[in-house]
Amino acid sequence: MTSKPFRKWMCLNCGYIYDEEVGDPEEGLVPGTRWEDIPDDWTCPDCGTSKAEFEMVEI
């Protein structure tokens, strides 16, 4: 069984990119943390935008 590829999510407000493979250790998100595993009340560390305002982007 192969694991699904890591994705990247972009804040539509400021352009911050959340990369599932890298995570965001400063925000308590270890590398490999999938988007669906981030709490719904999480906000963008750069501008405070809610998780709902992010979109998955292919880079």
Given for the second form:
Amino acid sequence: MTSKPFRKWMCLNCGYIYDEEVGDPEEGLVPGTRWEDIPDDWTCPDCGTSKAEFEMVEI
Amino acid sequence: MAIPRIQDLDDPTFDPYVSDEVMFGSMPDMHERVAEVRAQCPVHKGSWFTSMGLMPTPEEQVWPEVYRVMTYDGVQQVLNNPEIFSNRAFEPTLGSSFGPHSLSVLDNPEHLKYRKIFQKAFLPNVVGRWGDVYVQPVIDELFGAFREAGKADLVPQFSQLYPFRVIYRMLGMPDEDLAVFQKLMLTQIFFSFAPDKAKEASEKLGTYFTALIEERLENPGEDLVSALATAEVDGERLPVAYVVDFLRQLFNAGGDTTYRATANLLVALLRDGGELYRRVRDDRSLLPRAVEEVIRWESPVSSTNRLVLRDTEIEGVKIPANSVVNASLASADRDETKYACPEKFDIDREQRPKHMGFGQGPHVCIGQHLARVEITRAMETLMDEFPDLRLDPDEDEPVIVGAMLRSPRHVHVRFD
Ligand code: HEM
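Starting from the form predicted on its own shown above, please give the structure in the form predicted together with the partner chain.
Now the full complex is given, and it begins with the chain already shown.
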């Protein structure tokens, strides 16, 4: 079984990047946490904007 | 329509470069003083600026009750609760320099609406491209000017120049206006010690930018002014006043800070015989860590202000409405309950929690991704071109000074 490649999501209000591969341990998101598994009421750790303001990006 | 010419100050001999000391102080021991206050109390009543021997700032005259927040948790509370801690605190200062529509003065819902438009031009995937187009050519030109000399003072000959030039090129402005332009940009923030000159500079920049925006609306190009002038919010064009105020802010927010952070990093790497410079030169994967650490260790922006909208409490201290809180980013970033040996510049440390050098919350720095690209490019090029760079033994060791925007005045170096 091949697993889905990891993706990156960017906050459009400040540019913070959530990389599924590294997660954000300080925020309680362990490496490998998928975007869809992050609760909808989660907010950007840098600027506080809602999850809906993020977009998937290639960096 | 031709690009307008910029008007110099009525007194063209006025020199804003000698003002750093008056505006921001020249004390080398700010962090020691900050640590003493932090040890006594997490929230300290009274003006930081006057306690450091500087002039009281205009907002302290409007709202005389001032509290200085010293701990990481306290600063985090201030920056992340905009409904209590308002950016109106900047109305008498940055609001008068850059204008009432500048992002630093706005609160929600207006701030959120406009910030996103401006941030779009400075997102990580955009500024990465600017590294090649704008940043690298400026760095190469400036290094080229002293490459053969064997020695240089990297503050006036490099760090103090490059971020301003990068922004200037991004805006597509004519080279011959650069000197006057940089002078006006620096002068417009002298609201404390030369308010008339500050007003004059701000008005002249406003006239210039308004005309430039009109010109770019007629002939849009690839530059940032064209992009902002034609940007839309909710189907409407971004109002000209917002673009003008953003442009007035851009050089100070993006130039004055990045130049100082670069100079501070040079000091951190080259002192003590330059061992860290050589370590990073030989293992470039350490460079991003060094950049992050310098922003924690010596962020050029050592504090920011908010106006308290209703009675509240920080770290158990009651703060009444209509006070100003001065959140000490410099103190938060050296809070010993968060960072081990916080006074040490340590490129091996994990930045956990995240440093506050670029702020946090809704007003977190818009240009942080550009600043990282600029500082990284500058250091990479320096290490490639001057691998044996070292402090000049015949000159004074560089010292980082100031009580607000901190940096060394000189970094004299030699190279073969
Ligand atoms: C090392 C360099 C830099 C440092 C240390 C720095 C620091 C900061 C800090 C601490 C804030 C937040 C202030 C507050 O909360 O009141 C801020 C905001 C801001 N910065 Fe930077 N900055 C840097 C580079 C830049 C660059 C390169 C740009 C421009 C492209 C820029 C543009 C801005 C703007 C426009 C704001 C206001 C954002 C808002 O209020 O929403 N900065 N910066």
